[in-house]
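In structure tokens, one chain follows: the form predicted alone.
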Amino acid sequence: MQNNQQMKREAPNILITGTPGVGKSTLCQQLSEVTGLRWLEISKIAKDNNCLEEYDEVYQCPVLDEDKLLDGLEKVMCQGGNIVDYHGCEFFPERWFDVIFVLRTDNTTLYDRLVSRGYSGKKLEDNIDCEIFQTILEEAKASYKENIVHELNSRTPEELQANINRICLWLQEWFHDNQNI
């Protein structure tokens, strides 16, 4: 019997991420009903798993226990033909992903998501500076291979088309290239 990472998937595994509120939540629902791949939101999962511990009250919220919530998701990642959407990537294994999606806009337009979610003090500020310095794209960039790692920005419905329509066309050819493995 092979072990997990010798398994080849039938379908990729996707992972899309960005700051908090640049617009994964709504790229991986609709990716997820035109592709019929599995969402997985992962702070949803967190929650209803039991993976969260202490609460931060600065950044008002839990903090997560990444190693329960990986014990939690490594059968299905294994299967593949999952979307994963969270605003963090560093902890995920590598073998997990075939692709890495980082969405990003502009500080204006996330400001006012972010405002518009609650978000104030040093939580509001600390993640547009994360968007301002690129922290997300840059983890993503040194913890996978950099080939597999794209920038999408995502301000607009039309860029929410077009981002939906890049990955369909990613997929179409991980298919192809993969359909006789």
Contents of the next structure:
Amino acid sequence: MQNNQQMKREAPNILITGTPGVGKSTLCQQLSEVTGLRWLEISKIAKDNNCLEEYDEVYQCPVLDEDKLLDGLEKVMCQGGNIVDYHGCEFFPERWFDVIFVLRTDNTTLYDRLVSRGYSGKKLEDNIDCEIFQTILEEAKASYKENIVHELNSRTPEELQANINRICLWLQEWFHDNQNI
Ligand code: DAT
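Given the form predicted alone, state the structure of the form predicted together with 2'-deoxyadenosine-5'-diphosphate (DAT).
Now the full complex is given, and it begins with the chain already shown.
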């Protein structure tokens, strides 16, 4: 029996991941409205709960206290019904997730989005490289069973809508398959 089945969640946990700027928050917000699932914006939760340690000057971002964050999320993740939004995935417990969606864009689209967000220099380059080398997709495939990791293009409003539809369909199937839990 799989870990996920052992946990008997009443609703699944979905991880939406990808390079900063690929459209995670935009998708999660709309998905949460449509499905009623809880959107867990990990960066915001970490900030609000003092899970950020010293500032990394090279990468221009704070360092995450992963253990503290994970401890704080354990209860709500065991309940199920969460859409987790974060630009990394390897440090979460594998048993937390029923499905992983990795959002992708082309470099030009991502560049424009990150520049309009105010990114420049090394931070901008590192994030573009992260997408070019599909770092997060590889991380997801290395950290979870490959058959639950799905790549979704997230370049246009049409693709955003298609992704919402696809995830809603996946949810329906999950509830159908798990109705006797
Ligand atoms: P992330 O949460 O991954 O950092 P975001 O949701 O904040 O990304 O999106 C970054 C920008 O791109 C924001 O201005 C909204 C826009 N955007 C997101 N998804 C899009 C899509 N599918 N089509 C067009 N623009 C999109």
